[in-house]
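Quick heads-up: it's one chain on its own, the form predicted on its own, in structure tokens.
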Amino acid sequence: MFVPFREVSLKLQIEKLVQGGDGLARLQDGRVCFVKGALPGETVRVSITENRKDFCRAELVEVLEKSLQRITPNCPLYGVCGGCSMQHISFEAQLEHLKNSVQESFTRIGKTTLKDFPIHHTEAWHYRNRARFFKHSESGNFAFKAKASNGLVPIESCPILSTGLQEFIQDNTHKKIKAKELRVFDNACGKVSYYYKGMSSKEQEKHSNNLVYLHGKTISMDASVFFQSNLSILELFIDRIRHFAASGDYLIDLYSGVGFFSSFLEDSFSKVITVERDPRCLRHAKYNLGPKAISVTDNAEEWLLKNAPIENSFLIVDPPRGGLSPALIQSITKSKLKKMLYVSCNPVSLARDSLLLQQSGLHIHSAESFAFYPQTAHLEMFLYLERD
């Protein structure tokens, strides 16, 4: 039987976790019904917020039998603050679901099974280098938004951020900048630099630029333009990459940004191409690239179109969340290329994305993920693919 809206209130068994992290239980009418904040194994009680033909949503109201994996929260906001989605499981246990949700995800929809494969990790709090900042017009404090919500929650400190950014939200002189939205950034070496829209150029040049060491090399980069925000990991994510990304006449990198991982496999390369439509992201590649590599301010799936990879390339694309676009798979599944490497953030669209990469010969040869954002349910993965 359909379950109206106005029944605001319903009990229900939690199966299993989901790909973003809400439990899973079954109406009697057959729907699925997604509950925030539950964990498998646990009866609880929902208030229905979201009422469709095949599925439902809901928040948690009480839990009536605990599951053994719930753990009390570390921050006080949580639950308010729309940062962390995972505080209230452990987080080995949030480990197992992560893998769970990625198996599920390829089994279903990229109709593949994954063999075992590693979440690398580092620690659960204390991790975050990146993070954006709102000013809460009331208090004057810093402030994150409010869980699935556009209000803004004030803050004095949070559990996850790195040391250098705590000391940023906690000096007041920063309280003093006069932008309602910043985006700070961290580089773990002393310097925390900022951005905000209608910053000057000699502002940003002064307060937004900042520069990353790993592997004996400097990075350039700003507080403006995409950068992984937990370096703690990010070592060992370079060295996982690199060894899959075999030498060769040329490379590839699509979605390049500030030119990061270009930098540090072109020396294996004769010739290196990136891609990049952002042009902020253009000049600091420019520092970041030696004289072999070619940056290209460009939409990368425009730019595969008109340029084929030919068989000796080796590719890297990491697109945002969204995926691939048809249109760029189609350019690589024709072309001869034999190795590429996917790195993505959302496991959804790269199981979709994998089952028309495998259909066309190039195959799955490993897969490895990183756990960049403990109390939360994102993941980031690559697969390195060959062509048979």
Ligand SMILES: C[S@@+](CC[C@H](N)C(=O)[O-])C[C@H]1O[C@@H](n2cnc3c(N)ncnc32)[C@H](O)[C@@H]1O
The other form holds:
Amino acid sequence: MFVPFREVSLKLQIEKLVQGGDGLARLQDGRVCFVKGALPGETVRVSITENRKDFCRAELVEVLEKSLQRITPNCPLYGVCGGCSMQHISFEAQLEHLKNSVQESFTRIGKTTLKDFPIHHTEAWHYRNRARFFKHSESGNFAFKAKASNGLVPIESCPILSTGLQEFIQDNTHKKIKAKELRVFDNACGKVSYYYKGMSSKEQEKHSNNLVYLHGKTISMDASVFFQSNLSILELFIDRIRHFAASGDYLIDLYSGVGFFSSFLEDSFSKVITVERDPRCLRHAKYNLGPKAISVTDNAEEWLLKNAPIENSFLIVDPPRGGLSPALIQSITKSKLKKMLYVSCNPVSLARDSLLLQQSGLHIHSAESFAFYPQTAHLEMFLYLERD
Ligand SMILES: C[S@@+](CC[C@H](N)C(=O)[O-])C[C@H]1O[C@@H](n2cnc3c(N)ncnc32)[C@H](O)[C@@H]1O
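Now that we've seen the form predicted on its own, could you pull up the form predicted in complex with the named molecule?
Full complex below, order starting with the chain above.
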């Protein structure tokens, strides 16, 4: 039976959580219905918000039978602000859900079952040391984007921000910065740096540059470029990457940012090449890496096309959420590369790409995941792949 759109209020039984954190229920007509904020085992009353031929989406109206995993959200802005959509679940249950949703992506899209893999975790709160703040014109406060809209939600405190970022948003001198949007980074050692579009180079020099201290190294970065946003788990993350990154002749680090991974791996290789599209990363990569490294500003896909073959290299890729392009995967699969690490913040694109890599003979040797973003449905993970 097709549920007519006007029949907006339904009672549903939630079967499981899916990638992204929505609860999944089945309608009488066989379609699935995604319900934000609902948990497995719960009976809920919902209101249909989107009615498609194959599926629908619904808003949670009332929890009629509650899951034991449900907790009271820690933040008064839960459900209003666009972040932290998983605050209604205990942290242990969040970890379980993250693992399950990775496994489900690999089964459904990657056509493979991952061997049991760890989900590493550290702090559940006050972990976030990089953020994007907007200026709320009426209150003059910093703000986050609102849930499901372009509106802004002014914030006076936020339970996932690091202490440095928390102090930053409360400091009245920062509220005077004339910028609609600010990128802010707390190095957890006393310096919070910030960047906004149109900032003069003199101001950037003073306010945007920063240094991060990890595993005895000093990493140069600035608030305008990409940098990992959870320092509390980063040393563990580096340890696990080091564990799999073989030594050898060449290390090729694609989507390299400020040369972050290479700076911890370069000692094991004779030559290092980092490829990053954002030209602002280059000066940092040069500071962060030793003389055997060559850092280039280029599109990873184009660089690989120009620079194949790479079969004797150890390859590390860390693309944005969309994953690798078909052309880049083709360069890898054609190359007969033997070992690679694929770091990803999106299990869906990772599972998709791993299928093509596996079809070319690169097999998933190990997978590890990291709760980088507690209270959200996101995580960081990597696959270590080897050719037989
Ligand atoms: C997830 S970040 C990883 C950065 C780095 N590996 C790290 O851990 O700090 C992805 C990086 O890829 C860069 N990027 C995005 N598209 C790219 C492309 N087509 N070619 C090269 N770099 C790209 C972004 O600017 C960003 O710095």
